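What follows is one chain in structure tokens, specifically the form predicted alone.
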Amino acid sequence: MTRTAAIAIAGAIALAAGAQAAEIRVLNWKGYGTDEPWAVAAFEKATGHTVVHDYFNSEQEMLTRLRTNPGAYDVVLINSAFTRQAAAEGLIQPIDTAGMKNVADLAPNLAGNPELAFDGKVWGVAWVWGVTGIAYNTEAMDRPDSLEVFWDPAMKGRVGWRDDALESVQFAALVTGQSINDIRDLDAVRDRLARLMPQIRVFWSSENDWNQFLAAGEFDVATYWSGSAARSKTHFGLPVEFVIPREGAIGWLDGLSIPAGSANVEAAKAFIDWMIDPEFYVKWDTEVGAPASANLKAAAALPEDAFNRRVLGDPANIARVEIMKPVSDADRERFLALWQELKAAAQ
């Protein structure tokens, strides 16, 4: 029996017993898994619940929506670096994972990540994780293995770079031998980023930007997200490969949380459980392209040549990934001021 069939039977029993079908409101990035039409349709058919999506364009916008619309959402996607803040502000509630069958198959280090599970409670169910590293055009250049490729004179005017202050500072920290979570020499970071500016051909801010720039030949090598690189290759047929550089890469973990004030907690838990189900994930990854799953069974069910087994399943690669921790408002302001100053000077 497939998991979808099992959900259908369970949903039918629950509805027959008098349970009320619910409208689940989900807050997420647009096009990020939870709104895949086939996945939503399967869940709705199986449970009788309906799913409505709303979207944000930044973590700060996500937090603002939760603050200004209490009780409006039932499931929210939160990067682990922001989960503690959301909990501290009373924007999300602890999740009782009892009865969520797929939770048992989550990688222990991800399910128990201290930014998702703390104070003896689960505030976010580990969903997917990934890496921000190097992606390059396989038709334009050989495989790089170092962040130094962005400073290579041969790459002048051929670099794509995400217009993000924190990420820029973190990459410069890595190339100067520092931890992304403990940046002590900001002068070295400033120097590296100042030297980077002449190398950059275009700044990108979204996956759509990145794909269009690569397809148009605007850059040969760029910073990028691992899951998006997989999607660019699988779904859009672009000549892309992803690299975790030898200096390290920026790791991130996304969890699914339940906002405070949700009136549909049980339905929300059912939806989250479906989102971490191997049946959903394997189709998402192989047909669309996805980040790596936190579910070990889901990862093991991928084809052997799948990106998320071949690249992110390599222990040597994983050892070089540092998961982002929360960043203070003061540091964010410092990094933003530095980034804006350098961009203005380069114009």
Second form
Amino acid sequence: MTRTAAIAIAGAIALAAGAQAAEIRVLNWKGYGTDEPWAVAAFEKATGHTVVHDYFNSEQEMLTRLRTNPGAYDVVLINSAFTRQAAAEGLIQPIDTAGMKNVADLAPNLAGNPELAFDGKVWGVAWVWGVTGIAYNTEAMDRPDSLEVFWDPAMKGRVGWRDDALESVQFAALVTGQSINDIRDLDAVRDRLARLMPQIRVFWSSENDWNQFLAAGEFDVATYWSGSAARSKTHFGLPVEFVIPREGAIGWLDGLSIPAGSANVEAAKAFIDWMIDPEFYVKWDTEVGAPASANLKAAAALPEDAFNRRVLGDPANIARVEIMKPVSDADRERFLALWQELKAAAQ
Amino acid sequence: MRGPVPLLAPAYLWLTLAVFLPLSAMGFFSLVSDIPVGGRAWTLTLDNYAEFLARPFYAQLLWRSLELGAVVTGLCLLIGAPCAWVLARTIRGRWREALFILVILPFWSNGLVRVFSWAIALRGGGVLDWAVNAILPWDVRVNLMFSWWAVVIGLVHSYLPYVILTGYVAMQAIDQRLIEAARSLGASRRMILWRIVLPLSLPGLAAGAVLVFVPVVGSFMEPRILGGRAGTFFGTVIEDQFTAVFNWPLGAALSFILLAVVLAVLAAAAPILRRSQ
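Taking the form predicted alone as the starting point, write out the structure of the form predicted together with its partner chain.
Below, the chain from earlier opens the complete complex, with every other chain and molecule after it.
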């Protein structure tokens, strides 16, 4: 039933858009929803538009690609912390959401997040959100409830960490009682991260890394993204549980944007509308594992024991999550220098 | 036009396109305050080079990369020279062809694939761990993954063929009669090795060493994948500037410092290289 319904919905989108068959190019993280083969196939079958994917490994790489290849992409996934920067650099265009039938069902605070909708225009359609927190091997240790687990002497050499300067600094800020968006005491952060270094066994950089390292017993506890943790559990059958630590967690919101110079705006809008469709989301979350949807109807359509209702649906958990704001280039470079210096000192 | 100019033109054109232009673009980037795209304001500055001096960890990592380059080059020579000798002098006919293909085979596969296959071999519970435990009666844990040695192993494997191939060419050209003459005059095997074989194969081995040393000092992929926490080198720091913070000017300046240091190392080694001509 879901397949035919999906096709019917996508078909309606195509008719509404009155679009001709086009090839749309999507720029995203690999394995992050838009490139699910069944979703692409359903979309292609319904609309006649073909979908080609290109991937990036970091947000900066995504921006670099948009800067150096104007007109090469039609849909791009941009984290809300970068949407303003992309718009200010003229890399993306505002989206006229009229005619996108699922936009009305988006959670107002996410769709209207000032980092996605500003200057009276929509620059990114809220797609999914989630948190970066702690994920651990349930067979190897007890449930941690605090970020202090990463500094626990018993976990020395058992910690996995993402080799990302900003995220490292933000976690250290949380554990020292600071806001991730307003880090005042960088010395405390440096001190914390210096003590973290000997605890780290390995740096992970992708979901694939993370799953392999956990399965091979390289680490027992690691920083991780909530949606990916759900995927590790449901899709790969790994003994993983996700925790939102009591100090707080780094929240993020991903939006789908249309790059400036896209020649297939209507087709791109149809694709984005399909991406926020409950039909797509329920299948993505139940069969593959996904972050939390920004679409309220989609979240409500999940089974009751679903991770995205159980963990991310708990109001006490959500209250501790702080959504990340944009970070200036100067701060980024400062954090990277700090992080590199600590890594160099730990050699 | 007369003389050698028209004949040399294609070579110079190629050098201009492939070497001079990209290098001068990077040279330009290393001298600006911000990358001139998207209407960003920029000025000419030396700050990027000053940054290297202001933060001692850059120099520390550069030294670490040079050390890595020296160790990997040394190991490649230690393993590669005997291999080249066996290939050039001992084995003949079809076997030589077969071994030759085995030496070149790694070149046919993507570098990333080779590194990932090492990751599978080196990690705990991996192929190496399994094999060692299958042979030895007592329980040993072999987990070399995410260590300095994992990086060295991956790099030696990647660059060893350069030394074998250049060494092979030089050793094959050694006149057999020289060795026979030395032997008939009563030279020991060691003396033949030190006085005839090594000096005559030095040009090839030196060329191989340069081919290994230069890319290893700037390597970033192998350290990142195999090194884990121990995988921070000068090359990975440069890569971070380009991919993680879009700070091309600093990345370009660090690259040029690396280039200068590598050229200085090669200049210091020049007497050895020249003597071997």
